[in-house]
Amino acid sequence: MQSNVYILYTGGTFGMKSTTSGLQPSTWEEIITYLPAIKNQTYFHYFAEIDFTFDTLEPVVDSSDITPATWERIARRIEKNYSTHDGFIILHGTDTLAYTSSALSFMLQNLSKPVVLTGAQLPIFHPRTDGIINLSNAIYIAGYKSFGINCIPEVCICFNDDVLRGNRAVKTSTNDFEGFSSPNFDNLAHLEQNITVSTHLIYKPNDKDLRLLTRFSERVVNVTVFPGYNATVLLELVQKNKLDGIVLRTFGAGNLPQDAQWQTLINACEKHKTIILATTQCPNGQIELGQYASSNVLKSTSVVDGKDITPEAALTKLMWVIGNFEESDRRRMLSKNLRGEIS
């Protein structure tokens, strides 16, 4: 069976190129050339045949120069797209991929096909370079109906030999070719020497047509406490009205010190309709408010419970819910398990 799989190629490490000032991204003709199993736009192997369209999405960058509004320019080729093909893949730099991917889980909504994401630890150029198999194995997952393969409708992260859910990934190497984990929540497929599909974990489409929200606000801080942290300069944002929402990563299950300038935060945000989305520092675990005494101060009306979501997911589904959500839609929707992404 033949599928129609789009490409996108954002920049990264993927496509990187050595220059005088270091690795900067080379254009996608420069790229295809070192791949000859797509050169022509079309993939035999064995019973399969797919069709490509390739893309790129001018300017290419490094992902450390990804923005919200280039997570819409992506959103938007996408649902452009995505009437005519079965299953789309992004090509992107991996600093940013576990935002981006998490980003996409959230404006995609009624998602029915696969998009994966993925890149590469070393330039498509290089002689060592992961970069072939890693778009090799996201072509498995985008062009499923080629391989008979169960299909994965979510945001996905293709990556050394595991797919990962988009908003339960977290880059935990920057040199390693297993860069990507996925700490609290299994793969959603492992491609070894034959491709296994947790099904069991897949969410399941239903048969509502794609629609996009893509707003995020940008009026948000991502803060981790440490020893002897000082809330003065973030309570003066709250009392400024300068946040609508705070990324509050605690101590191990909630716990943050006992201090009074703690409880006069949270009573700012409690006036000034800030709300905090609280997790975790620890890869591992969610957090548990209530478990130890030092988390009670974060039993209030402006705080929501963010269990075991990714630092990542956590910032994204923020942003997106303040931008697209009345304030008295936020708690709610901070609190619920919207794509897979909280267990």
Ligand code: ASP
The other form holds:
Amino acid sequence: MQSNVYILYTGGTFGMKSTTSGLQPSTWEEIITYLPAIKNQTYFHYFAEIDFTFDTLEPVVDSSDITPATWERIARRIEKNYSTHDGFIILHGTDTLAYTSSALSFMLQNLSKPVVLTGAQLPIFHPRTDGIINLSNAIYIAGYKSFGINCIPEVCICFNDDVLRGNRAVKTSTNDFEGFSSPNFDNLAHLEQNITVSTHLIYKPNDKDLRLLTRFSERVVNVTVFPGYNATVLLELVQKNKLDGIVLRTFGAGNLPQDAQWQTLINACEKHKTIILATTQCPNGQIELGQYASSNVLKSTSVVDGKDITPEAALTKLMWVIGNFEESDRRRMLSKNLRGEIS
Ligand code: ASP
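The form predicted together with ligand ASP is what I want next, because the block you gave corresponds to the form predicted alone; please supply it.
Whole complex next, starting from this chain.
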């Protein structure tokens, strides 16, 4: 069966070349000469009919330069091409890829087509690049119709033969070809000789019409607690009404030192309507407020239990909820499993 796949190149190691100032992204025109089968729309014709649309998000960047404004631009490109394409591939640097995939998952409500983010640890110009296999795998997931594969109507990451839910993934290696993992949720698909989609895990849209909510608040901070942490600066920001939200990365199952400064901070957050999304510093597992006495301080109306959410999903969810919802709805929205980001 014929399918139409939209590929958006945003930059990242996938298309980078060495320059005197280090690795920098090159143009799609240069990259595509290394992908003749895709360029000539031929290779996949041995198996199936796929038509590619190539697009570039200018300027192409190292993903360290990606901002919420870029997330919105990517979402708008998907929206613009939504009715004419069956699946979408976003070529993206790996450093902030899990932030973008999490942000897109919240922005794209009622998604019913695959949005697949991928990239590479070694550039397409390198003889041992992982870019070709990652892109080929992403094409199978986005062009699922042509290959008789089950549809994954989610924002996902396709990397090193695995498909991960976008808002469950974290970058776990700077050099391993398995650059990402999904610590608290099984992979959505495995691409071995055969492609196996775990259909029972796939998130089902509630409605059929795609809806975009693209605002992100920048009045948030991400705070990792450490032994001896002094919360004075954080307290000052809350008291001066400079913050709408805090991702608080606690110890273990939601624990904090039992000194008085934390109660003072929580009281200030209640007074100034600053919402705290409580998460754990541990890559695996979840917080359980009340399990230890040292987490009792977090039992407050200004605190939301982040359960097993990843750091990337926690931050983007908080920014997105504050950006798009009234203060009275924020707690409810943050507690809710919106796109499969929490168990
Ligand atoms: N610094 C690069 C980027 O995120 C790393 C990569 O793509 O692997 O754009």
